[in-house]
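This document starts with one chain, in the form predicted on its own, laid out as structure tokens.
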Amino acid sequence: MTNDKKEYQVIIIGGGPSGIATSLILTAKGISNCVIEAQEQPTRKFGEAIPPNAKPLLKKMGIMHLIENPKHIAYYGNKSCWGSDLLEQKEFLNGIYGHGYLLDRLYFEKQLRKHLKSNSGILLEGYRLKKILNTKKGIEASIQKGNNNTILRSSYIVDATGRKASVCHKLGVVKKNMDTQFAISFKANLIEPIEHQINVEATKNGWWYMAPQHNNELTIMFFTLQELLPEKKLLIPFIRKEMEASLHISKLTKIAKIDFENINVIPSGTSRLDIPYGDNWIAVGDAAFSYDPISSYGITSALASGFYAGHALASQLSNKKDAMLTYRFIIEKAFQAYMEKLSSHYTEENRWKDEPYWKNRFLKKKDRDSVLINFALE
């Protein structure tokens, strides 16, 4: 068993979009850092859509060329059944940024890792975070890969571990869940090709999301409340019943072979930290604020938070005042806009307003205003 010790100005836990974005900015600014990622190889994550308005950020970060790779598909809008029985086409092309992109998400994760390494980034793959200690000199993080134990020392640690916010948890910082929405996710293989568009459909007990991938594969997700989920042995009958109750998704699944053997059930509601940083740590991406997928904030917000966190850390390490406050202001303003958009979007659906799911999702104006007032007072 070996025991190595290394020092960096910043340690980043998590090698997804938010962690890599943070590292890219820090490296560009000459701040020594390393990214710790538990998975040896990238795994496919859910969330495929890059909306058109993300393009300026991608260009600032120097990663627009990754998205323009032929593996990713131009994305001109969604098909949505929301608020009525009609399946409506919602186009992007009227906007100033043109089309978006549907990602081959696994390939994009590989691209990000390769891009980080080719830009002098340090990525330690296959290492798991075991322990964090606060010391007078800063942070000590113990990581392990097989029999290799390594202690990393730094001034700051970045939590880029996603919704689970592992670093915050180890530091005793609690993330607040604002609702109990979960996603049931699975794959399907198309027998016939369909348009490369995201399909969204509201139903009595939640809503469906369907996105085509390369090789005639579909990503399918059904969003509902934790309290509406059945026990595990009844999950497949539950999915089949909900699928049959849909007006449009059911037609698409009839031309697909569904993989019911690999079903994931994961939290997918809104959650947040009261304050996204502390004396020697900062949270990015879903570790700081987790968004309802209906908002399409996912990948873009992860990259944006890493971008701004990288700048904040660089300024903080240069002894510039209010760097962390600026970071907090930026991402909380984004969260405030998200809360307003979320409330507005869910209130457009009134067909099942007295059903448990929709009662839960209907954020009353006084409750929404309470959230916004809290931001102003903090």
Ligand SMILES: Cc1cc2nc3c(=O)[nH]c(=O)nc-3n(C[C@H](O)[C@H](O)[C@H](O)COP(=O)(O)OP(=O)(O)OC[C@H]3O[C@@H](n4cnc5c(N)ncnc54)[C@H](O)[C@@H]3O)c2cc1C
Second form
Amino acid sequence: MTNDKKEYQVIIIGGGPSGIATSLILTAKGISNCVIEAQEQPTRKFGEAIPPNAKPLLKKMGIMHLIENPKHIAYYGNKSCWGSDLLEQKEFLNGIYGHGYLLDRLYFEKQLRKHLKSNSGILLEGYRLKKILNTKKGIEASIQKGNNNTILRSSYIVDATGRKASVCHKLGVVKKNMDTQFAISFKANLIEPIEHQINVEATKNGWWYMAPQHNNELTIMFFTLQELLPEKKLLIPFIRKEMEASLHISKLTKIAKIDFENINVIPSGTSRLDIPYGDNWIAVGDAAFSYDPISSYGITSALASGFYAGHALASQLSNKKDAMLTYRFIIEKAFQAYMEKLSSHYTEENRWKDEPYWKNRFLKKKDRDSVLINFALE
Ligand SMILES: Cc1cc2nc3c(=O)[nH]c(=O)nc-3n(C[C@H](O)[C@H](O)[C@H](O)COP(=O)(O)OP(=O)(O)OC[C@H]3O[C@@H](n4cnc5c(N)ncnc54)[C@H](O)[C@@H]3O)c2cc1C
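Instead of the form predicted on its own shown above, give the structure for the form predicted in complex with this ligand, please.
Okay, now the whole complex, with that chain kicking things off.
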């Protein structure tokens, strides 16, 4: 077993979109930093839709060229059956930002790591955060790879660990779940090509998401509440029944070969920290706020919060005292806007308003206002 000691101004735990975005900004600002990522090689993650209005941010961050790679496919709108039995089409092309992108997510994660390294970023791959000591002098973090334990010291630690918010958890900071939504996800291969669009359909117990991918692959997910999920052995009959009950998704699945054996069930509701920073730490991406995938906002928000957190940390380290508060204001404003949109979107569907999934879905004004109320109390 070896023990090395290293010092940085900032250490970032998590090498997904939010952690890498934070590091890119810090490095550009001359702040020494290091990203710790548990997975030696990128793994396939859930989520691939980048809406057209993310483009200004991607350009500002200098990563637009990554998305324009032919591995990622352009998508031109949404087809949605929501609020009535009719299938409605929304084309993006008339909007100011043009089309969106359906990412090859695994490739995107590889691209981000490569981009970080070629921009002088430091990425320790295969290292997992084990312990944190947060003292007046700063942070001491123990990271581990196999039998190799290393202690890193820094002024700040960034929680970029995704939905689980592992750094916050270790620091005793609780993340609140506002929803018990889960996604049931499985893969399929298209027998014949479909339009490059996202298909969404509301049903009695939740909603369907379907999007084409590279190489005729198809992403299919059903979103429902944890309390409506059957026990594991009944999952396949449950999902088949839900599929048959859909009006439009069921037609599309007829032209696909579905792999029901490789099903994943993953949390996918809204959750948030009360305050996204504290003494010597800041949270970014899903660790700070996790978004309902109906919004297609997770990846964009992860990149954006990393961008703003990088700026806030650089300012804080040069003694600009309100930098963290400004960060909080920016990301809470975005979360507030999301909650308003989420609530109005779920309200549009009232065919099953007394069913458990749809009942009071984000209709409570106190949920939507909680961000601003907290802020006003400060
Ligand atoms: C079902 C589903 C569908 C989705 N669909 C979309 C979509 O269509 N569009 C969209 O924009 N978003 C979507 N999302 C959300 C999107 O994928 C996330 O918002 C995004 O990945 C968040 O990025 P992040 O960097 O914050 O976290 P992550 O991408 O989760 O990265 C966190 C990283 O931290 C590492 N890590 C964790 N713990 C440790 C530790 N202890 N030590 C070291 N490293 C650690 C992990 O290995 C991981 O690489 C979806 C999410 C789900 C669940």
